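We begin with a single chain expressed as structure tokens, specifically the form predicted alone.
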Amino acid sequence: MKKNQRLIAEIKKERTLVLIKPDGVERGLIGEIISRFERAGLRIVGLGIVKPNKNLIDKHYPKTKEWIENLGNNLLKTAEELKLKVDLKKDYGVSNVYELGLKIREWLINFMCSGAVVKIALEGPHAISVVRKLVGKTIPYLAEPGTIRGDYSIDSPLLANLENRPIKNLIHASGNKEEADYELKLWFKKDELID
């Protein structure tokens, strides 16, 4: 019984951080967002609105080469479904989707040090995936309505780059335990955060 205490406990305590980026706070979506997780269950266990600097941001942003080629992919994934010929010289001045994705994350860091950020640590049984399944796709002209970007926004990858800026998906939310662990020592300082 012991070991069944333990392990309840451990699910019902998992946690996960949310961003609600400059544009979501702009557009006065504070409210509506986080009505969205209480409703679902979810409990605020830190909260606060803060405008980060480059420094906070820089660590927030994977640096592999993986996650920056990501971003490169993404835009011409998006170009390719739109039938769009994306030419990387002519267009951002670069020669790969590397340098591409260099770009990108650029104007994201930009981005989020461009207002106030509303940082919210949830807690509740599978709060990673329950919260990534409110938030909708990253990309959101493809997230399914009743998701909180599919509700409230219709940007994509494309136009966000052609416009030279970072998409305005209103949110992030953390993808895994080992990102959720990292993100809320890096945003939260521990005597921040409701036990």
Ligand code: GDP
Second form
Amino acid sequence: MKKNQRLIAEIKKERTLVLIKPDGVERGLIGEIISRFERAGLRIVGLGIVKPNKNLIDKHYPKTKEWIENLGNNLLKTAEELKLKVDLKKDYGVSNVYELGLKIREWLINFMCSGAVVKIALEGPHAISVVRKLVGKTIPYLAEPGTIRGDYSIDSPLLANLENRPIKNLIHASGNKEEADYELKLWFKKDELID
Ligand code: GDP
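Next up, the form predicted in complex with this ligand, please; the one we just looked at was the form predicted alone.
All chains and molecules follow, beginning with the one already shown.
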């Protein structure tokens, strides 16, 4: 019985990190975004508004080859889907998707430091996947209506990469338990989180 209580508490206390990026803050969507999470039943256990520095954002986003290539690949996937002919060298000035991914990571760091960011620690059963579902897909034009990104953003890697900026999709949300643990520690001091 006691064992079950511990497990119940552990399940109820899954935590994840959400960041409202500078585009979300600038557009006055803080209240709307937070209310979506509250409405779903997630508890806010940490909250703050910060102007991040480059060092923090550099630590926040992964540096693995896989993650960087994935950033670059979105462009090719979108071009294929829209049957658009894209030449990485001529159109985007890079030789491969890794090089493109590196550029995107740099744009992302600069953008995240360009304005205020709201950091939110959320708690609840399956908080990590529930939040990702409410947030919607990374690429706004593919995000389903009803999700935050689907309802409030419209952007594409084709355009963002030509304009030397990250895709504007309002929110960051941890992708899995490992990321959530790492990111919560990075953005919040222990005593800033409510137990
Ligand atoms: P997320 O977990 O849904 O935020 O997606 P990722 O971790 O894959 O990407 C991090 C962020 O990089 C995204 O939220 C976008 O702001 C930006 N981004 C992702 N893919 C692209 C891309 O193909 N082009 C550009 N310009 N930005 C991108």
